[in-house]
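One chain comes next, on its own, written as structure tokens: the form predicted on its own.
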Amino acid sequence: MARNTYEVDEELETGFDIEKLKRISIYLKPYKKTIFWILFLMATSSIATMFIPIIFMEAMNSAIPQKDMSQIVRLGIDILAISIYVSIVLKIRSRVMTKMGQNIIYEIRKDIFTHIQNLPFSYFDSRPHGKIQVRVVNYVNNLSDLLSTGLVNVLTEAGSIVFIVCFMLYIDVKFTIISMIGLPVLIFIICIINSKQRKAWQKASNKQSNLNAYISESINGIRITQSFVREEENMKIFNRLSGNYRDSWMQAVKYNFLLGPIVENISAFSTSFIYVLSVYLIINDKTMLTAGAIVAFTSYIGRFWAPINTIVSFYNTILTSLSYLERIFETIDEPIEIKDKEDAKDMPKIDGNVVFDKVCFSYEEGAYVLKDISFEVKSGQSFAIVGPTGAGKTTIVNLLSRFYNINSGHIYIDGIDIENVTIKSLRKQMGVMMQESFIFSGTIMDNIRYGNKDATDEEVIRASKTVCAHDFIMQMENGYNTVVKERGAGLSTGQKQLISFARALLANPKILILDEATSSIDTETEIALQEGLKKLLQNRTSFIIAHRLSTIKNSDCILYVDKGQIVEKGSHNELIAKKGAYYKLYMSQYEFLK
């Protein structure tokens, strides 16, 4: 049984590479003085309480068996400095890195939406929604450790370890390399646990995508959920998903959590160890080393374990980003597939004249949904077309817009070919309004006004009152300033296809293009916006998909097409005469209206 795409795990298309990593230096090289000045500063945060633990052995070595009171006062404002220094630094290094850090996130984001924005339709027909959703918002978000303050952090820590080893083999070069005994049992243990912890990492984020995923669509369908009662086969469902992202959540934490005991433990150990060989030793007089040299001594190897531990940490947290980071990367390189050849030009005034030549197309490769299709249409005229669901009506006029690359054949507009001008400037000549009316969340004014931000509120209500939409717009409570929700909650699906219309309309394109534009209105308002197309069709060309023959009675000319290929062409009386297909589509509305 096939599963849903929400169950499916994304399969990373290519494996983990070192470079992925370093790309995010690209991200922080305009912060080079900023990481510069905060290293320099937690470098000396971090020697400065080097000298804590000599502080403490010339007070037991010298100061206290002295009793020299003025020694140990002198000692203790040195302590305390040290600290209020450590203290101001972390403040510091806090402010500075978070903010650096969301300045870094924020770039991200703003990558992946924009290369997002660029892909072609195909990228999003192939995947759920929510799972593109999760990599913009959920997947960036979990890079706030990383950027914010582990980077900084694990090489302040580096450093620190090198100085405590510094000031341990000052104290005594054989006790320093015993110390070091727990090293290779630690890499040991992270080996054997690196490849685990990766792979139940990226497992985890695959659950939490097709958790959101589900999310996603269930709101979308909550109309349909309620209304076919299907709350609680949803809810199983969801208990599902989220149970499954819950498990693989906890195992890849539990690889976290080990390392944090072990790095404890083996410090305990080494601890423990220094202290009863010293004891030894000194029992036997077998060592010069003093009480406070030993103290010393111990207080450094803790401190040399304090830094390993946070790096581990840091190793946890980069192998948690790094099943993050694996599909950000992975979605920014995503190719665009429709873009601007290098030598392309921008595309001067259009004037309306549209050629389809031998143009061949397939969303899967051998797949072809048009075979050789070719007609051309004169600049001002109405070119309607239909045919049966899934005939390739709604194809063409996507193929025109550059939605999607041709197979083969060419498609020309003025006698340019349109792959060799930027897409920008064609589109922007263009007017469509889709079969999914779309509203965004705004105001009504700003929905009509989004294909051409400059129209002015006139020009806005003139598009509106031509599309038979003002009189609805007036009745609500706000009129034009009205604020609409997500998709358009609380319109008709009628009163959606309006405000699309009227958009379409506001971007005075040369060449219209009407996709099911009036399926959703009814006969009476049809009615009169027919009145109101036929003004704004005049010097353009228009191409009309549409089920309801009615609409397009005066069309131009019209294609009936089927199974990818144009099986007649002619205008509605010529049409009518041939008694073909499109006769018999024709009658069997005019019957069914009867």
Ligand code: DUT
The other form holds:
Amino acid sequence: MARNTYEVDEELETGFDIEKLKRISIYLKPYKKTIFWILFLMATSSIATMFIPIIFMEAMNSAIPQKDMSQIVRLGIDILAISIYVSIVLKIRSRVMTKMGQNIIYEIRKDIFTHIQNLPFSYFDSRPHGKIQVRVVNYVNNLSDLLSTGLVNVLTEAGSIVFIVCFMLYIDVKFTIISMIGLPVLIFIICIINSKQRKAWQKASNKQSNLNAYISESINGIRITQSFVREEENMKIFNRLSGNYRDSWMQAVKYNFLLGPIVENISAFSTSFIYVLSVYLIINDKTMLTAGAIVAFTSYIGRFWAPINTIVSFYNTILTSLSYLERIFETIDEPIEIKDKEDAKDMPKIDGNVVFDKVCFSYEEGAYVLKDISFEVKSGQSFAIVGPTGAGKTTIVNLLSRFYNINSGHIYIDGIDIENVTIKSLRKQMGVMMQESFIFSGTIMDNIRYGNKDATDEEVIRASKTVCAHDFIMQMENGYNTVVKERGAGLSTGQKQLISFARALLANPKILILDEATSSIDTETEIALQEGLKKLLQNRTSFIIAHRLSTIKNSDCILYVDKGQIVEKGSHNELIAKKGAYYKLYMSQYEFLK
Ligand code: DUT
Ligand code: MG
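Take the protein just shown as the form predicted on its own and give its structure as the form predicted together with the named molecule.
The next block holds the full complex; its first chain is the one shown before.
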């Protein structure tokens, strides 16, 4: 059974490598100084704490036996001063590092969003939007632990281990070696669970992504869900996906819970072993060590294992973050398939002559959607494309805006191959009204002005009047300043079409593309609109796609496509006289109207 996209785990395009972690250092670079100072402060504070056991040793070995009150007080003040210093440093560190972490997250998120904005349609066609969203929002959020505390912690802890070992060696070399016997055991255990744990985290991130994809699809499709009473069925799917996420998370976190206690046990075992050993050696007079030194030493053992514990738990953070980083960098690395050639020049001011020369195109390899399409549209002409559903009409006009790369052939505007010009300069000169009109949240005015932010209010109103949108807009509560919600909630489909129409027009393009621009508009409005349009289309090349033939009857040229091929081409009268496919279509609509 074919599975829904939200059920399919994403596959990583690249394997894991440490390069990913190195790559994050690019984001860390601007903070080199900050990190240096924080590391310096942390090092001083950790050295300071190292002296505490030595102070205790002194207290036990000399101050207490000699009942030297002033020395005890002095030692007490030393400990207090160290504690205050450490707490101040910790406070500074968490402030500075949290800020740095959030700044880096901001940068990563900016990069990923900038990149996503430039990705081709095909990227969005091929995966659920929820899975894209989760990368920008959740995965990036999950890096905060790594960036704000993790990295610096691990460096300081690693540094402090070195100091601790020095202090331990200073007290006794043999004991130092014995107390580290647990270390190889820990490394061995980490090696065993390492890859399992990493996979478990990848799985958890996949399940989170799936759940997100489903939630996003459900919200978008809520009207259909409710009208077909699919709520219960959807609840089941949701519960399953949500359960999968919970289970995979629990599975992954299980490994995290495993390591902490292991480290603690090894630490406790080493400490007690050293105690027993040292007491035995003292009793039997086989060591020169004092009781104070033993107390200090065992305290160092605790201090030795504590940073190891931090590093081990940070290791978990690294693994979790890596599974997110892989996705994030994968998105940032997603090739922008449709981009300017290196020597691309700006498209000069378009006159509007369009030529398709033997264009072949497929969305998916092998399955050609357009086969050998050739035609020419003279500047200023209106060019209609008709044909059955799925024939490839929308595809043809999408290629003109270079939303997809063509497989073979050429598309020329004013004799210039559109592949050789910058995409921005090309699209800026075209007004596109897509088959599915999309309204953004904001005022009607802003929506119409979307493609031409410098247009004056008067220009917006003029464009609206031309497409007969002015009247209904004025009837709205605040006229042009009425706020519409996401996806144009509060507007009818026809109203949304008219707004998109005005938007396309306002760009004042030399080439205007209208894909089913008036399919949801009543006939009366459409007739009124035709009048306005006629004047408007005079100096522009226009591509008009319509199922309703009354809309395109007056076009200079009509292209009839079927199954990605041109079947007929000519003016309305020519095609009617030909009595071919167009004639049949026209007659069927005519019959229908009778
Ligand atoms: N197609 C894809 N992927 C897409 C869009 C379309 O594979 O992202 C396929 C479906 C169809 C063919 O390409 O078989 C042509 O689609 P197009 O949208 O160009 O058809 P149309 O002529 O515009 O149909 P309609 O009248 O329904 O808008
Ligand atoms: Mg279409």
